[in-house]
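Here we start with a single chain on its own, the form predicted alone, put down as structure tokens.
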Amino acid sequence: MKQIVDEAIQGNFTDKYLIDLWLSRYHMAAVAVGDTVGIFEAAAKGIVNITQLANMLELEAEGVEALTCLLASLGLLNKHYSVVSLTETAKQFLLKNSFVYWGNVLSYTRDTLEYKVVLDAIHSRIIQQSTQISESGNSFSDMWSSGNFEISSAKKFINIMNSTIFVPAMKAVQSNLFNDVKHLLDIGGGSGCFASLFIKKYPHKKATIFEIPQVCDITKSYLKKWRTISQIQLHPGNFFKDEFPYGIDAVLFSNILHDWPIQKVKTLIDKVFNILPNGGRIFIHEMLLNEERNGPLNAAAFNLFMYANYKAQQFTRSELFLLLERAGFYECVEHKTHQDYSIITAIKPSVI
């Protein structure tokens, strides 16, 4: 630990091949539902949008949208913006008149946690499994937002997510984004670790981690480990329930709004707008879209993943700006900091 520690700001490590691998988990899945529901049926008729799709499936949209979008990426739909047609891999192997129907082949992914778990929410059904609950069958985002969960489950939550985002958040704090920054808050920083490669580089600063009152000793315990644990502040508080401290001049949401819908987002978003100071500029932190909804493909499946699991979702560029804008930030600015991951970043008017 005390190695990758010292290591991390200038360590060029990757980790391409882990992230594919686990979100590769969903690509089957999401063939075999879009089997099972008809859609390649239905789009075998004619071009259609994503909305006469669920009418005509009796699906939710959203979930229909989260489900054409992977698998558009994957090469099985044709999809700009809500429109999708069939591919010509889809036309040979995914109609069940064709010759060489892969049925059979997916008849294997049924059986799987993750088909349950994406037919359930596409049908808009109480998900009674999900790849992510806690040991009382609550949501991560339920617990979240309530701030009433088991420790054991918030720590276990935490460790999948350090280890997820520890090279994302490396790659964010090489990018040199942050250079000009003085007093970094970071909104859900969970176990830390972005704060603290941001200290690690920035050793001369500050920053503070807005966090639940009841996984703060979970950060603290990620904080030793780093040793910075002299060097952060920690914020006990619910995010959308307690006010954010002032007297910082950056606010860092990282793997954080994608957790939320539309209406929670904008929420947040407004808070960190009325705390900032002028001149005061926001990041988030996110896998994107791209704005025709059909990838990247770790996007994709992430998007499903969080549809899903949560009923949220991975979102655009241009839709993060449209948010940002509309609370009064300006210069949106999108910076691809890793192969999946991407910076955004804003600022509030020094006149407002």
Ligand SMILES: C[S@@+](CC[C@H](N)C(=O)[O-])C[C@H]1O[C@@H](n2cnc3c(N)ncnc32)[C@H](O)[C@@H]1O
Second form
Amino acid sequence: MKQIVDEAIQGNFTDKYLIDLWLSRYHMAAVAVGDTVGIFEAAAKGIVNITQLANMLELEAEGVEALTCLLASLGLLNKHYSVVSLTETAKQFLLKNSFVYWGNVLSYTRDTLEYKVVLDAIHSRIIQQSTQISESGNSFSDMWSSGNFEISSAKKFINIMNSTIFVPAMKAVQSNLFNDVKHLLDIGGGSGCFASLFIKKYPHKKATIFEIPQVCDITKSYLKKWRTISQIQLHPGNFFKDEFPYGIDAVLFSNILHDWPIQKVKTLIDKVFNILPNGGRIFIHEMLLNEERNGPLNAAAFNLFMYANYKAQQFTRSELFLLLERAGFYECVEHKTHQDYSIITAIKPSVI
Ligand SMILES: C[S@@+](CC[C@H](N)C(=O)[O-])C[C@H]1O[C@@H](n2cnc3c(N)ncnc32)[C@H](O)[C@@H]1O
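Form predicted alone done; form predicted in complex with the ligand now:
First the chain shown before, then all remaining chains and molecules of the complex.
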């Protein structure tokens, strides 16, 4: 593992096909849910917007937004911001009176957990099951919010996160965006791979990981394997309840803001604004949706995944810029780092 982290600093490997495969589990589910709730029939009535579709079908508007975004990136709907219409493919194969209707092909998908989770979420039903469940059946956000942890489930989750974020983190650190940082606070640092890659590239800088106390033990075991444990500080705490450490000049949220509803996202951004020194910087690492909200494909699938399991979301660049500017940050810039992943940077003004 140590060797992998050392090599990753110069490495040029990619996880492209694996990210595609991981998120493709929501593709069939989205089409089958669209068919079940009648999205294609409703869109066949003409050009409609998300609110009209949600009202016609008595569904949650946020759910219709997330579902149509993925259906658009799969080529089954045209979507421009909130305006939706059918594509030729959907007209020919997804309307119930089509001469080659694909509904029967989709029927097998209706037994999958992904289908059930998306269908429950879009109907605002309590999510009975989650595709992100702990061993006792709680969702991970329940575990994090309550602090009621099963270590074996948390380990499983951190292992998954580590696999999916390692290459995006490696590319982000290789981008040189962190060249001027002196002390990075990685909030919700999980396996610690981002902080470890940072410290391998910049051995004379400092890194601190802020994590839930129970998860810190899992983080520690990763840091030991990577032999970065002596260079990285661990700060146990709950980011909604506990103080962040002072004395840092940059904070990183990697795949954190997408876990939470907007009000909680605002709380987290405000909280880091307050602890940063003047001129301090925020780095947000997320898979971003495009401005028209019709792709790209992996971000759209991730967005439906976050909505269905957590009632949360992926963001567009301008949504994050607005949230940052509202908190007082300026000079918001998007840097594309790896496939659909970007880092958004912004600065706390020197004089407020
Ligand atoms: C989606 S993972 C992201 C992990 C890592 N930053 C990455 O990019 O892979 C969310 C992380 O936030 C941590 N977390 C969740 N709620 C938290 C809280 N209230 N306080 C501190 N950490 C929290 C979790 O333990 C988990 O490691």
